[in-house]
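One chain is shown next in structure tokens, namely the form predicted alone.
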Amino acid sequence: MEWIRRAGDVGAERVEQVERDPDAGGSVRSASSRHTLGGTVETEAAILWQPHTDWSVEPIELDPPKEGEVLVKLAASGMCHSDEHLVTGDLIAPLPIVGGHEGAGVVEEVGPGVTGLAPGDHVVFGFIAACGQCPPCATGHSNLCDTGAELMSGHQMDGTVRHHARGQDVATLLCLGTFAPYTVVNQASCVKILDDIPLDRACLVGCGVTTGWGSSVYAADVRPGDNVAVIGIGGIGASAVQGARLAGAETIFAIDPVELKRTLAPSFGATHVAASVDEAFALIEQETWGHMCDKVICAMGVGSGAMMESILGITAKRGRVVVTNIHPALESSVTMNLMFLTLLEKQVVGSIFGSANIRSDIPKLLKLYRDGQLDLDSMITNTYKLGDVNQGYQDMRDGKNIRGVLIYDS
């Protein structure tokens, strides 16, 4: 891999990353970005044009940041399962769309009215923008910020877009679009972090890590001595296991059909593993002397309403089930005996972003990482170039990743 500087317009810098492909007679494949301060950015992005198709990596144009917005040069993007939900149709969003919502990078340019951020600042994107002024934000629930009503619209807060491809407007997932070396986002989505935090690790706390950790610590309210089950040990589930461990859980049952994930789960804090909820029932009953699990966190890739009866079966009296994973958008039926809720006081609650606060919890988790208490390194099982995004998601489908990360060369 090499970098070539080429002449551009006056006041512009063009840097091209070129890779010599020996299988193509030494021909050059180029991935370039071009930026004029205050002007258009020419870069590339992974775009989904239709459901059930591959991501298309192709050139895009970015408008400069407007009121309250910043242009960020990304260093890395996590490859979250939520982006896969766009491909499968389980998550509905306007198409075409630039994917990606776990991003970390460096502010390159700020628009009018931006406060608290300047060029050169290192930032992590919180996938739910937090305005700090609406009733949920004012009461400490910024994960439910009223700006969330705009997040799946794919446009900026003013109703317009900054991303364009093939001569048309392109939406961005959760108003972020981190499957690109550059993006324009609202300042409400940015959390400033210390410069010495590796950005390829920091990107994970923008969604999966905070969501999983918060699902245990906040939504489930895991207490010292609790018995906890985590169903699904991907990026969210592995973080939920770590959150339960840090909260003082006595036993942590990691449930996943993929052998690799069951093998890695003890390194994150799991004390027992099982391949399915049904298989886990006898194990949990034995290890807890029939008490079952005080807290159960659902972190599967795609949830199923038909599983709720079995999930409540591994839940203790007065136990709490936290539904963090996405269910298909059109799923409307759930199989569960509601007598469990009345007679045994079992609880089923939902959680978005782990019921966490981007302004306080993202810096907190990165401090835990610096102190060696939160393992982000082991969660990254593979890294990819942007052009390999489809291979990265195939690896996820094949159970080869806890979390894949796209790396953008500086």
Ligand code: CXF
The other form holds:
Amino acid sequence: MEWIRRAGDVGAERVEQVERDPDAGGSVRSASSRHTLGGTVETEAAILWQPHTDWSVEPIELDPPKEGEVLVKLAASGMCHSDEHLVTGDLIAPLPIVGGHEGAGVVEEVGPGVTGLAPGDHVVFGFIAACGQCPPCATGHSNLCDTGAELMSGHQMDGTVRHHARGQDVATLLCLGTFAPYTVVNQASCVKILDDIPLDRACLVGCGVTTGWGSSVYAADVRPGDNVAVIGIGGIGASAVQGARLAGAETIFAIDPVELKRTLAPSFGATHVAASVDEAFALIEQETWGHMCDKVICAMGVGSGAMMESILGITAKRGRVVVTNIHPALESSVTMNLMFLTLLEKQVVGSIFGSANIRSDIPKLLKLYRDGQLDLDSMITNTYKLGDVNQGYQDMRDGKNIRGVLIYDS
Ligand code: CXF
Ligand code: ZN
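Other form of same protein, the form predicted together with this ligand, not the form predicted alone:
Shown next: the complete complex, the earlier chain at its head.
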């Protein structure tokens, strides 16, 4: 007899004493995964083998966690736009790669040297790991963590990978790979959360929600009475609207070409909607008496440098534009009248993860959710099984989702 954690146990604090069958090698089976404790996990994952192709859902083998790593059984994964950026080639990463970086689940095993995490702990992954030791972490900017930057390579800290398919090594997006019921990640990526937070909601704060909320609250520094514009009302933009509302903005202009998103935006706190920046110009001019927006958050899927001059046009004197969305990796030109930037003291700042801190802000946002101040429920427009991941992304392209979420079998 020995103590094991059942492979199908997400959401339940349950460690069982089981009789191991010596012929079966002490293995535990769930519907889609076979797991030998301390050994390989045979499971499945959505892998991108080439840009401009579908995600391929297929069997993978997962090595046990090494130094500083943990094996996590995932309950859910958000379907962020950044995974789509791998498909379009706007984001460049080593291929093949297991997608997904908005994950929440339960720690199943810990590798050597792991401190502060134990089997049974509920965790959310911060999409940028935070080691707590490097200069950015030590100065309160863990969104720029040096370890996090290394793990963005998609390889573990020792330069190898734990994921394998078709006899090949497979990287994981941001060294997370949440498009799979199991993954192995660095402990620095994990944030322990309370057991009573639903994991299918909690996963969203690992990227999109905190990125959007922090873009308003930290990067833009929205103040009570501010006029704010949010461009792009996906998962990040809807959360930026919520952040601006919580920070006391007076007016919040939600700008999106998709009608469904303009319809949903007021429920997150938008006071006005417009289909484009150009259309928003006259509305903002009228509603702010020509003052324009103190803060503008760029949260469209992929930005375009050619739009910056119009974006600066809806920005007030001393106003700040926060560039949260990604731009194509090879784009290096932008339209911007630098004379007016100087004369009107406008600012353009970049922000990653909403300039937030995974260890303080993830628990904070989940508390706001529990207290009913942050709406995660309405952010989830559709849920999918892993096998339907391509349908989920098609729905995103078709403008049907604020956020799709993959739900794994419990
Ligand atoms: C992105 C930012 C660029 C690297 C990949 C992740 N952020 C959120 O999805
Ligand atoms: Zn993301």
